[in-house]
Amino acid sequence: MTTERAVVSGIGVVSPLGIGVESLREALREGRSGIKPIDRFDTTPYPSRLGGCVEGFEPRDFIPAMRVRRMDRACQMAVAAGGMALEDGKLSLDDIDPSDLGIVIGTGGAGTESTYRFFQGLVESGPQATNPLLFPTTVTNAPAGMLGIEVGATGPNTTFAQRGNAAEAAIICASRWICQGRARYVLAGGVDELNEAYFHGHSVFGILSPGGAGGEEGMRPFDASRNGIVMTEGSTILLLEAASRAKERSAPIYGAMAGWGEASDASDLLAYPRSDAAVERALSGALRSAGIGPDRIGWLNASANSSLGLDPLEVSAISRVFAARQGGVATSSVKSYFGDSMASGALRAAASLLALRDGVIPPTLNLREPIEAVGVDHVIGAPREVNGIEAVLQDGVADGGDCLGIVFTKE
């Protein structure tokens, strides 16, 4: 057991904003959206056409060709992002004991495409004609397992399927493992794949923009015209370790996991919390855990996802936590750049760490008529450059009622 904080020393990104952490940084600075019309499958039966699709990703750039065919798209993206995180963090697996490296990944859609294709083949062609290579990737924990196999990690390996907070829950778990001495290093983050089966399910439940409210399709967090989410995909993996260990090996340090808070208030599996109380408890708990006050938060990386239910709930909770702060807390949602998925919290965490390192807060794209509230300072239009950000508070609010907050600080 150690009393040290876990720090993030490497980041790997496969996202609609590009491949690699620098592509993410550039897109956030340029205000460049990764949301485009979906061309991977036919969307004509649906009212929604847009998605945050990963483009320009070549799995063979990261994985030996003979092993690529054993993986579905979700596994390929997770393995690639994990390898990039190790490289970015300057950690060679030849220099450590494999049992010292743990893996924890959050996901919502991993395995859905393989499951759909496997059972489709089973029904249409029978057991003898079904592709047996699909079966191992029908399980949700396939990406974490494949990543462990590829890098040779034999430490703890687990998967979170915690609705919209799956990736954040994985990152919190990784920090606990570091602090408890269960692993010296942990690859933690999330992965989701955008496919027709997953898209269909979200559309049937009216979650996607333009939804039942009609209007223009798009991702508009906090805006009065918001009318549903745009789905996204990709994988972001963080490398975590104890601060002293990162310093010993001269690894880059993006920031520290200073604290987190968790709460819940479920009314339905598809509904957001019944009130702002659970969101407020999670945010306040994160601040208490980190030992800092609301006045020290330089940016609130919001969970707002352009849905009718989540965004006003979150604004209300933020206003209660930061009501006494003069001018309010700088607030924006980077989901406006790439959309939302159950594992998008890992890409948001990478954005939190970049803002902490670079002192640049990305604006919420497409925000023209914001939900106003005391304590909320919406960042709109252009990135806001700040002379040093001491701490970032990342908010997570999921359907099913799960709420959490993570405080990242400079080490």
Given for the second form:
Amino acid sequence: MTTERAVVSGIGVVSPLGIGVESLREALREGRSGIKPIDRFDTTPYPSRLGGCVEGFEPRDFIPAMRVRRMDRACQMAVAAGGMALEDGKLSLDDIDPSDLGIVIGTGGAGTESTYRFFQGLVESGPQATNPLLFPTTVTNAPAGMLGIEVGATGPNTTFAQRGNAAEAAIICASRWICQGRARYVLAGGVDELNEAYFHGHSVFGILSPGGAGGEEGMRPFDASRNGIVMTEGSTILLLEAASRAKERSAPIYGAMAGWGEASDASDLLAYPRSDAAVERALSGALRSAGIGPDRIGWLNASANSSLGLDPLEVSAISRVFAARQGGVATSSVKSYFGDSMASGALRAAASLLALRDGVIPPTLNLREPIEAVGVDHVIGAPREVNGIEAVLQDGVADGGDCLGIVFTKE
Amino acid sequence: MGENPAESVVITGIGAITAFGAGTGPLIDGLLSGRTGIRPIEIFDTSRYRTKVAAEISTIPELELNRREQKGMSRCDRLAVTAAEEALRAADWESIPSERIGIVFGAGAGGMLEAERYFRRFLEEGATTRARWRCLGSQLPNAATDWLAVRFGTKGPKATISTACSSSATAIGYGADLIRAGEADAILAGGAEALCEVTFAGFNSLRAVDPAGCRPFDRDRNGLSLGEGAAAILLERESLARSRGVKPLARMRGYGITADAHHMTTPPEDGRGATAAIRQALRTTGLEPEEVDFISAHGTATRANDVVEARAIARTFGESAAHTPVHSIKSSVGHCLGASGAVEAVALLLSLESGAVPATYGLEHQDESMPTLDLVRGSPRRRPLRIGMSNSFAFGGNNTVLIFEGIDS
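Output the form predicted together with the partner chain next; the form predicted on its own has already been displayed.
Below: every chain and molecule of the assembly, starting with the one above.
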């Protein structure tokens, strides 16, 4: 049991913006979006065709060819991102007891591609012809399991599977394990894969842009013309450890997990929280647990995902928390660069940590006519360079009514 | 985020639905009577499979569902609601403020049974299929958790853990963590799983299913039997339970969680991950092996699991291993995968309450190739019980071990 804070000392990224944390930094600086027409499957039967797809990812650069074949795409991306996080954090398994390293991954639907392929074999060829090699990767925790096997981590290992905030839940769990002394180091993050079964499901739910609302397809968080989300995929994994340990081994420190808050108010599986009250409770709870006031938040890394329901709810909650603040809180949504998925919170957390380190706030892309409210200062146009950011508040609002806030601070 | 490890977390309500029927009463009666719920599967066609049995639930009690729940809830969700209603009612939960109560559930295949019907049509008709899609929303692991929150109006933290067979054991451990961290005063924890063809075909493709029904720890064991069910427990800060005037059933003492990092479906021969999880559970609760009165084993009856688990118990318990009763309920209620940790935790709590460790159904012949354990077979072992340990090991090499302590009122 330690009362020390957990810090992030390594980041691994496989995203539509590129491979490696540097690709994220560059894209956010240049205002470069990773959203493009999907070419992995035929989108002509669907009203939507855009996706934030990972391109140029070669699993064999990270995983021995023999084992690549045993993994589906979600596993491959998670194993690659986990390896990069260790490398970025200058941590080698040779130097530690493997039981000191834990793994916790959040995902919306890891395993759906393998499940669908396994089921296809079952329907088309019958039970005797199913592929036993596919079945082990149908489980939601296959990426966490495969990553554990690949790096040899025998500490605690688990998987959060949620409609949203899955990666944030994983990162919070990692902090908890470090404070409890269950693990000295934890690889924590998220993974989601964009496949047709998943895309099809979201399309029939009617939540993809342009959806029923019509208009131009695209990711326009906070904008008056927004009309639904664009799906994304990828894996971002952070390395967390106690602050003193990171210093002792001279590891790079991006920032600390200073506190968090969680709340919920579910009206339906596919609906955002009933009101802004739960969002406000999560944000205030995060500030309270971090022991800092709203005036010290340099950037609000928003959850707004270009959907009709979420964005106004979030603006209203931010406004309630930050109304008294002079000029409002600098607010933007990096989902405008890559889209949204249930585990996109890990890539967003990487953006939170880069902003802390570099003092640069990325603008929301495609935002022309913002939903305005007292206390909300939309960052639009060029990246905003500020003289040091003390703390970032990352907001997570998801369907199923889940709300969550994490405060990252300079260590 | 300080956590108070000394904060006592108690259990104030339990609920279950298994192949023995709806309710904790039928569960403990079934376990103590030496019957099994494993029988021929009716829920889908097994004619083309080598094996044909599982612990299927014959009737789910009629729930009062509104129109949306009626249309959207999968079989798995209905099982979850059945168990949760029993647990919440037993705990007289309505006096807990909704902002202070959260939900952490474990899940495996979720609403796959219903999604299979959809995917079948998707395969035949392509992307423009007009098949009913509402069931897709209930396919993901979080569905049961979210339906429970909608139905009971809880407003605290909510999470879904999906690590195959250890999902709901980890959910119970994590739920207790949330209370100790002060993030909630009560957590509805548990898990639900419904039989579905994907899972059945999957375990059959691995040749891991015993056509005759499973026989944990037996010399002639030949694989597992699947099951379905749900179990829920209301975890609560002890001081809150006392102030509400609710009598706690037991205390959640702590847990261990580790990974094998060996293979997705096979444990390492030496059982090092399971060993480490048991050690961690003992260490975090400050208990010695001789204080543990019985062990509810993972005991799947696969060739690999049982011998590895016996080695892990023998190694961690040392001399105490020979006189600590060990049993597995998987030959009675089947392997409920995402729900198994919770179902077994509730069975353990019922054992503590009744002072009887149920016998392992189907266990006849000692397996001489594994370390000698005090396996309960034939008839239940009746004695005063205080501390029980429950093991859950999973695909991906995940190991979770829970420890509970009975409370004399």
